[in-house]
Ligand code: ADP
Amino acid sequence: MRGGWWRLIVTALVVYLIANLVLSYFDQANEPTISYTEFSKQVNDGNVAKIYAKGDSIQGQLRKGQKNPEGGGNYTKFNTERPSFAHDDLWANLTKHNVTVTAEPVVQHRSFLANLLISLAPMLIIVGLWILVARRMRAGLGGAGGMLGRKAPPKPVELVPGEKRTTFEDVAGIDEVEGELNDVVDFLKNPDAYRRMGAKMPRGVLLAGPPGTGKTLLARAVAGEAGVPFFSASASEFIEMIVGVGASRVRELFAEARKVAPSIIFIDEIDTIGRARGGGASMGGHDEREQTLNQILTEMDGFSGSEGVIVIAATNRADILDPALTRPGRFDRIVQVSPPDRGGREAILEIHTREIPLAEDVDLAQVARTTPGMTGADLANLANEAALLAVKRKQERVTQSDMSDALEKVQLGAERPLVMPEEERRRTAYHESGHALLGMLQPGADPVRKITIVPRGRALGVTLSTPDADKYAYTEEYLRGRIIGALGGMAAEHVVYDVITTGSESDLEQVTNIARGMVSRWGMSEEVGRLSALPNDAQQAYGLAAAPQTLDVIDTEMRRIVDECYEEACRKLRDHRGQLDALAQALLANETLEEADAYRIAGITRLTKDLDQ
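Quick one: this chain alone, in the form predicted alone?
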């Protein structure tokens, strides 16, 4: 702070000198100095109204403004100097022309004190602002952040009167996560039992998982089950342009939580401020994110375990968090929140349809089977879309058809009113029939649920295939089947029309990703071997994660796998050309084929298994 005061003093002196110069200029700008000859001429012409003399210095004022012969424009008031050798009878001349000789100066100059006060005014304003900023800093608002205004202290999330608190009854599909968090709830309810045993609860719980899996809902449920105050904040709220504000807000948040302990602090998207440090983006360790992260680490280290404050954080990118944040003693319990399985999806759908009137034909178990990979947020959106469709159709209840149409809209996109030429429509029918037929013929492939040539989203047609049960590991045979199915559209166009169109763009992207994973990450190539040559998401930096020779081998193997699958796709479609034509003709006639109709027209028996879990 000492250096800051020196800068303030130097700034004030500079401002004072500049103000004095400006004031002096304006004080004398309208008082030109004229020659004594000019003065005598004006007296003789009777144009001088009054003068004031002090020694040989004379000030005066004209009756009518005159042009200064020495330059400088017109003047009315003036200064002049009477030469010491002049022996003219000045008094007599002045009396003759009725010139008043005053006892006070004609031109009133500001006093030294007035000039001093005016000069000091800007400096006093600067000092006042500096003191205000210093007081805000001492008040803990962090650096110059006080200029942004003091924010109200954080408060627990309050319920709307009459609203029920979120509990584990409102959370479904993630039972294993509930088990992890039940320990936290029990500790908040019965802290004395843990203290007697000498046990300490985790100071922080990190919920990691894809977006929409219910991390925020879980944190609210923990607070609701334990019946304790719940402080919620997004990590981005701590970040400000002015360095230090985030750290001060973290201090205030933890201080308020301690006052009402036991309590829960929930920080959403903590990867915003919790990224690994030392990446070169910060300037000398004073980056705002680093200061905020350091403050969180300090506050969590300060927990004694008896305070009853537990920090729950959520992130989609646990892999980029700073190691100091996830070490034992801070976020020492990391809970993976994954998308729900089939039973979990059914339970989630039941929760989100509590207030939606369902028709008797709605089978939530069937909907759950056809929605693998969907998160809780996706299923909530699906239920809402079905309700919106029922309203548009002026129905009293949501039917199974509404659920199916809503699922198509969510998964495939909204229908487009696009009128295609008949030839292009026929080619699209063969394209989709190729996808569907290969999906039916390939052993272990996902069953075909629907085929349509109605344009949806960016696609001119869609073939929807989903597994009967959730898959967590994939065999090489299954992945090759996925590639063959994805190439089915291009292969059908090749077999029937001997052309290749741009309609296979998204198919080729899917094929490329699967083939790259097989060769470079999952050890399914003898040439590359059992290596993870492009680990994680290295395809984003393709060419930087492996040696050039390895990349050449990966490229060769990818091409080999895709070429083999494409040849097999073409061969199967030629061998089953009659079934391909039948599917295409049915699509041209009906535009959309459901699962049962598609298998019946293709003449293929759909093998079903007991899929109850």
Second form
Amino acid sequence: MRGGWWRLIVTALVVYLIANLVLSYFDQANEPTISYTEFSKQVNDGNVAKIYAKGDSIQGQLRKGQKNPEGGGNYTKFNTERPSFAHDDLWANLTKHNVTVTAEPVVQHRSFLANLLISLAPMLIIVGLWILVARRMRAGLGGAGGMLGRKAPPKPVELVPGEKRTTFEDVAGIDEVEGELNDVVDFLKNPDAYRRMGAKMPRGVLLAGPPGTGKTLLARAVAGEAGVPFFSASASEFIEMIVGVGASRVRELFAEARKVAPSIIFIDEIDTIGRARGGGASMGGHDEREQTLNQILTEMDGFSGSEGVIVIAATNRADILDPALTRPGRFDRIVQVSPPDRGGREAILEIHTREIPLAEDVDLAQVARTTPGMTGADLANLANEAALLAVKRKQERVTQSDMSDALEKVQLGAERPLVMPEEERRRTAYHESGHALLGMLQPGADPVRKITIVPRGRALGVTLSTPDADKYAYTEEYLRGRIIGALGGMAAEHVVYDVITTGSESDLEQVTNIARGMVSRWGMSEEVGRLSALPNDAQQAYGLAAAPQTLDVIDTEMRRIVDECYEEACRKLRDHRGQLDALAQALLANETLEEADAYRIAGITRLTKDLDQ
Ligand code: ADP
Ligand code: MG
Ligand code: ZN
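Mind giving me the form predicted together with the ligand, seeing as the form predicted alone was just shown?
Next comes the full complex, this chain leading.
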């Protein structure tokens, strides 16, 4: 409601000001009040055509426009006031100069009615606006009449005849998820069989997983497989400035879906409205969010379960959802969607290169091996970048080198043409060498794949390390290694030049995140203990989760870990100064070093595990 009131008040103020300005213009514009001296002068000059007097007030009109001596342009009509002590025999003077003295006011004063109307105008405009807003609100709430700003009822994104719908064919790498959704598809295909058995289907399925893992795609595929209408809405669409619209949209959406059941309603990004109620600070639109959420819950409760409408929702943050959403009878089936493993990545790459002509040498299995952690969306993007490169290079087909160049661009960001002063280039070379050397020295760390001092994206240089195989859990040693590696850039600048630059900002962010996780979530600090002391939600205020003493201890422990790691980074770089210099020199000469060269120059033999385990 707050939003609506504010708007109303601001509009009212603006209208009031404008009306006042207009009124004062009408009041003053044409007939200035001139001095009696000026008036007498004009009479004596024979320039006054006629006057009208009432008491000592005089209004009149000149024959020829005159400049107003009191400033402000020319005037022909005027007001003036005759001082009562003036014994100038005005009457004789007027007759002498042929001035008509009329009985009609020269300046038409507005009638009482007109005055009243004009002074009421601002109020009328405000009331009018008020009614408009009120009507819109009612339209939103009750769904009555075609008022301003109303949208057409929701339409299913449906079978355009002849167009191929998304099916499970287009989804890969998440087979277990497909399995879970198969029941849903089966139910939608023949709801009657289930009805006869008296079996009830889940009313809601919640797809939870990181962005880009294919949740939206899956929801479409379910609808496509089942061949039913698919209503899609993003939760943020429901939240509008005007209260009540969200809830009514939800009601309409469900009503339309029921009409054409069996059907699917898909609510994307449901965390925007489904955040736990009453928790944390939320800015504005709070009531609206809550109303919309309540409406969704009400609608889902209203299902009898045999109507054949299934609600699928997607979220990146299942952990922050209101528990009311995941209660039985609502989104009681939660399906985790994870980034694909190596085989999954290969299958996804195959899907996304279906329409791309590939050269003989393209080895998708190899690409899949070098892209751990990438999601379906990343891989789709990678395939597309490779195709774009091939077009730019005027090739017939996409080759393996297009693939690896595209991967470089996706992983490191686009190259930025930037001429760096020699001194900064040198410092960057040492910074990146610091990262790389510590990464190579640390046992069990992700191997260094590439080092470059070509500016890319926001960075002046990049050191890329990726694991050999997918990792699902991390040891404390590994995490410390990551911190040491990330601090390596700063440590190298410190050890070699004894300066600190701004170039380490994102390194430090990464370090802070890892250290915070170790101390407050993964039980890796004796002092804090095996507690999950901070929520896994950066947006939430820390204070809500832990006692102030705990927060102090967390802070101290994070500092301790990072300080220890920094010491170690500096010590190792001093101990291996020769290797650091060699790497930096090679980088300055070549700009970019590949994995094999980097290890050779640093004189470190990499413990290669069998890659095709
Ligand atoms: P999310 O909704 O989880 O953020 P999307 O479904 O929007 O992710 O995925 C974006 C794009 O990435 C899809 O349109 C598709 O091209 C590709 N993609 C993601 N996951 C997969 C997958 N498992 N199989 C095939 N393509 C995928
Ligand atoms: Mg999505
Ligand atoms: Zn760095």
